[in-house]
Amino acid sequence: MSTACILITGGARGIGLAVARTVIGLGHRCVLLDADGDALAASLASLGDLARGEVVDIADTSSIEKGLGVAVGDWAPTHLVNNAGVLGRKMGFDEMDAIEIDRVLSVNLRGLLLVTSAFLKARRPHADAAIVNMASIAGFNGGAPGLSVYGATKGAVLALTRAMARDLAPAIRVNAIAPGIIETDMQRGVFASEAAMNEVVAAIPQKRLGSPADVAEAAGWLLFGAPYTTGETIRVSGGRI
């Protein structure tokens, strides 16, 4: 298999960083895009010579184009992981804020579409090219109370995954991962207390929160080990639905 280069959005921490470590462990390059410059610099320092990165706002076309300026030659992307996302502020249906709705949509949906479009223009052909979209079990169950906008965007990611798999076949496989509750900085803010978190953990069949590495393992398989799998969504949720 020829050396691949994986473009990863939201790659500076959490699941995105775990995916970067996984693909580098397989001997591939990765280009990380993230809005947090400090976190990105720290992550790149830990990843070594097989990683590059740029500070990018994925909701902004010009920012994406500038960020992909490092992805040329052997660093031109062959695979894409659409990982960047935001939970958004908790809002009831009777208190929706248009600005906050637009913020969540701009990252979770608009950003995914813009990055995918830019990837398709910049990519280097690969015999097993693939895209992995990071959805969520919230796309199936509607999300936690107050996070309906997030849940709606992740439901849309499931639909987009099927559409992309159809439209980009056979050149590129496209699949999604639907993580459950994963121990990340973003997820910790959801729980009101340690007791509330423990109550949720007790209801997970595997009796623990997931780790970014759990999700990265599934991403690695979809990127490089699933040659006849496309248009599918894999739940990595410990049995939680």
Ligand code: NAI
The other form holds:
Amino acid sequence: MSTACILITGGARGIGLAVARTVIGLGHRCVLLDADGDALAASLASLGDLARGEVVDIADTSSIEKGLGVAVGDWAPTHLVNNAGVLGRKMGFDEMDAIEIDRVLSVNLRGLLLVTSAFLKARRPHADAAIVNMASIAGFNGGAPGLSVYGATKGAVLALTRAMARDLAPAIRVNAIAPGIIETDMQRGVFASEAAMNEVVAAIPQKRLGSPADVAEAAGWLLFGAPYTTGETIRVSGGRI
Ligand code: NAI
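What I would like now is the form predicted in complex with this ligand, since the data block earlier showed the form predicted on its own; can you produce it?
Below is the whole assembly, all chains and molecules, this chain first.
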């Protein structure tokens, strides 16, 4: 297999960083795009020579246009992991805030589309080319109470995965991962207390939260080990649906 270069959004921490570690472990390059410059610098310092990155806000079209070229340089990407996402503020259906709705849509949905489009223009063809979209089990179950906008964007990612798989075949396989509850900065803010977290864990068939490495394991398989799989979504949720 020739050396690949994986473009990863939201690669500075959490699941995106774990995916970067996995692909580097397989000997591939990765280019990280993240809106958080401090976290990105710290992560790049820990990843070594096979990683580069640039501060890019995927909600901002001009930031993607400017940042992607700088980040990639002569490392044309062969694979893409659309991972960056935001949970958004909790809102009931009777208290929807237009600015907050737009913020979540602009990262989780519009940003994913714009980055995919930019990747398709910048990419280097590769025998094993693939895209992995980070969805969520919220895309199936609607999301936690108050997080319906997030759930709706993730449901859209499931639909987009099928559409992208159809339109980009046979050159590029496109699959999604639907993580359950994974221990990251995003997730830490969700539980009101340790007791609330323990109650949720008790309802997970595997009786534990997931780790970013659990999700990265599935991403590595979808990127490099699933030659006849496209348009699919894999739950990585310890059995939670
Ligand atoms: P995280 O919040 O720990 O990390 C997300 C990274 O994305 C951060 O480094 C952040 O700076 C970056 N980011 C956010 N907005 C951005 C933007 N506009 N432009 C560029 N970078 C941006 O999140 P985590 O938990 O690692 O989640 C990664 C993906 O997995 C997200 O799409 C999330 O929705 C999804 N997911 C996470 C679950 C969990 O339990 N942690 C469960 C299901 C899905």
